[in-house]
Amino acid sequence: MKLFRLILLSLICSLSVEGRSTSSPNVRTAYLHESGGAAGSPQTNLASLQVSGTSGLTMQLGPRSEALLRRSHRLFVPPISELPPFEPSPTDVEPPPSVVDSRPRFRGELDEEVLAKLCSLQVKSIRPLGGGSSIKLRVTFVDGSQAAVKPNQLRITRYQAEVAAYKLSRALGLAVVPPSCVRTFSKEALQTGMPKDLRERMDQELVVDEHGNVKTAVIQWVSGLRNMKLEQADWWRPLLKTGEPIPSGKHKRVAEISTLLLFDYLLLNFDRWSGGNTTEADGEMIYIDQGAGFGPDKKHGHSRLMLKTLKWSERFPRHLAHSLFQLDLPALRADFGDLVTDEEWESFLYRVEHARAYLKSLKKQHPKDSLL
């Protein structure tokens, strides 16, 4: 019995020192180092402490055990010299913020890296690209990468419009036009190794300067490009109208098409729906063949005609509408440089104004359905 009392006493002391409450008021008093209760409160004698176990055994602690219990429940506070010093976190040092890389990318590649290659990498070979009614070539660089080349020519396509289209897409926050830049090649380099009929056509159609050089648009090559032939389909046209339910899985494609309509209107690209100029790669629409953009627009006649095509859509992505209204026009004019003439720029401003007005009218008439 004496051994059992000692074990029981040790358990009670352990619970009290750890701060665990028990049903005994005397144990709480000992934990708080209180020798007596408040005035007028009943005193409880530790000698009368009873402990009941699962076996129904009841015991009473004697005076010696009570004194031992009181001594054992005094809280231990180490001296100040043994306490570890408090070291607050430095207030003048902040963790570096997480850096978000917002540099433009096209299909996962940084635009600046793509452009550095397109504009300066040594050319290994130039071959005919074929297709379409304009002269198009394919260049292979020394590292094995490729690009499409559209030279300055008299008919149909304009190399300046291809590069301006890329710059406009970036100004609108879009990543749908392959990066491109202006690069100059000698006419001889462009004709070397070409079939006879193509060389003869180059003699007639290429715009060559006094040094025998031709300016070209060098455009990032997009592998896996597929012709969508949207001009032959009609499923998408009703879905561009407000009030028409968009089936599940079609929201993204509808947004891409309406974006294309607005983009072509701003660019004055009237050649999109002539055939073969709607393409995709890996499920994403890629806008190519913008060589018919800009150009003459006497009294805004072409712009008014293109506005009818823009109005095919009554729904546009919300982020695109925001970008249109936030477009930094002075910065874009500087970025365009001599890619567009002053007359073409004034025509562009006309279309920006009318595109904004059209989107405002849609938002007023259909506030919950005009923005996707």
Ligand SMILES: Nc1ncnc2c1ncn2[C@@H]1O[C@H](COP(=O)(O)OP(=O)(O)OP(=O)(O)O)[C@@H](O)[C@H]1O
Second form
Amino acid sequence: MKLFRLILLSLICSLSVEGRSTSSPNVRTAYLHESGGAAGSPQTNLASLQVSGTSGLTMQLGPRSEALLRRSHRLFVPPISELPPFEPSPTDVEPPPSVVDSRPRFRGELDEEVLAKLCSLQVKSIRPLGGGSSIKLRVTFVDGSQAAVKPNQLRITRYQAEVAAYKLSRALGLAVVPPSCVRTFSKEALQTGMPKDLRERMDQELVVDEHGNVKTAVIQWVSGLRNMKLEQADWWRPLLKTGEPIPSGKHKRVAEISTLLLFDYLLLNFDRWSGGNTTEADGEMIYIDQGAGFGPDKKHGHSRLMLKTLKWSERFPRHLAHSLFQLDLPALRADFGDLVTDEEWESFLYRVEHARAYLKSLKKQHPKDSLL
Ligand SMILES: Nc1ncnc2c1ncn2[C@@H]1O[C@H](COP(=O)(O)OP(=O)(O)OP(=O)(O)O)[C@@H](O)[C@H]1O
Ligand SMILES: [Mg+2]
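Now the other one: the form predicted in complex with this ligand, given that the block above is the form predicted alone.
Whole complex next, starting from this chain.
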């Protein structure tokens, strides 16, 4: 046993350590050097501790210069006189690791900065945003940035659902819905410069308050948005099913689609697959057009129907499942404010409960295959 200890100690001491403390790099502490030469070097000022009479291992107190001169299995500790009275502040220490900035971003820009502009910048011009089923506009702000604008209207689109969708996406930790906020414009400002037929349609369909103002959802413009026409493709449908191998390179898209299905279910957005509502920019799916979300849900009839669409997918991203179960519902209710009515909120809670139950059952049935 004694011999074993000696061998172990010899091995340790055979390492040449001229270490500096990483936490206090300026402080010299101890030096280990191999035994060998420098015989007869001065022993003054050195306190020597003989570990074993046969091994030649010693521990000595002494200046580092001596340690460098020596090649013996000796542990050198600076003499008391050389020890600084306090640990000097390190001059060349690494900076502390930078704090991770977890503030939400959309396509690289901080949401809070995007919203600060969207919600307050002065409008330079307003133009129609294509034809289609709803009244929608495109504004240019004085700084040149742009936004899609969906005004409060009697049919098809609910501006509140657009903004609530953005808030829900953030509560779920998703960064795929362009930031948006509610702004009020005068009906006159919205109609100025519009073609005659659109002005007439606005007269009939805009919801205008007693001051002649219209509430709108102002939605961050996404440049390079491309219609994916997923409703016309069917390659992705089988890949949402458990047991189906997902080809390499398709994981991300499959996760984006299953996320969209869960997102739409929670929102009660039944208008995803009618055409033109699956889009991407720079290879990332961007979820736009959530204006059909929420609304009446008598006896949860719409929610029950939408559950069938949710069940197209049997696989969901792990982080999304986690967010769904961790969703801070009171905070979300407060964030929604009057964007949703109490009835819509109750219906939303029903879907949260059923989405959780569905994901739980999937995990139980396919523990290894239901989470992406
Ligand atoms: N935030 C945006 N950034 C860039 N383009 C947008 C944005 N919002 C809408 N668009 C463009 O306008 C089109 C119509 O928008 P959206 O689908 O939201 O409205 P809609 O009411 O469904 O109209 P439609 O009946 O034409 O589909 C989109 O397909 C897209 O090309
Ligand atoms: Mg659309």
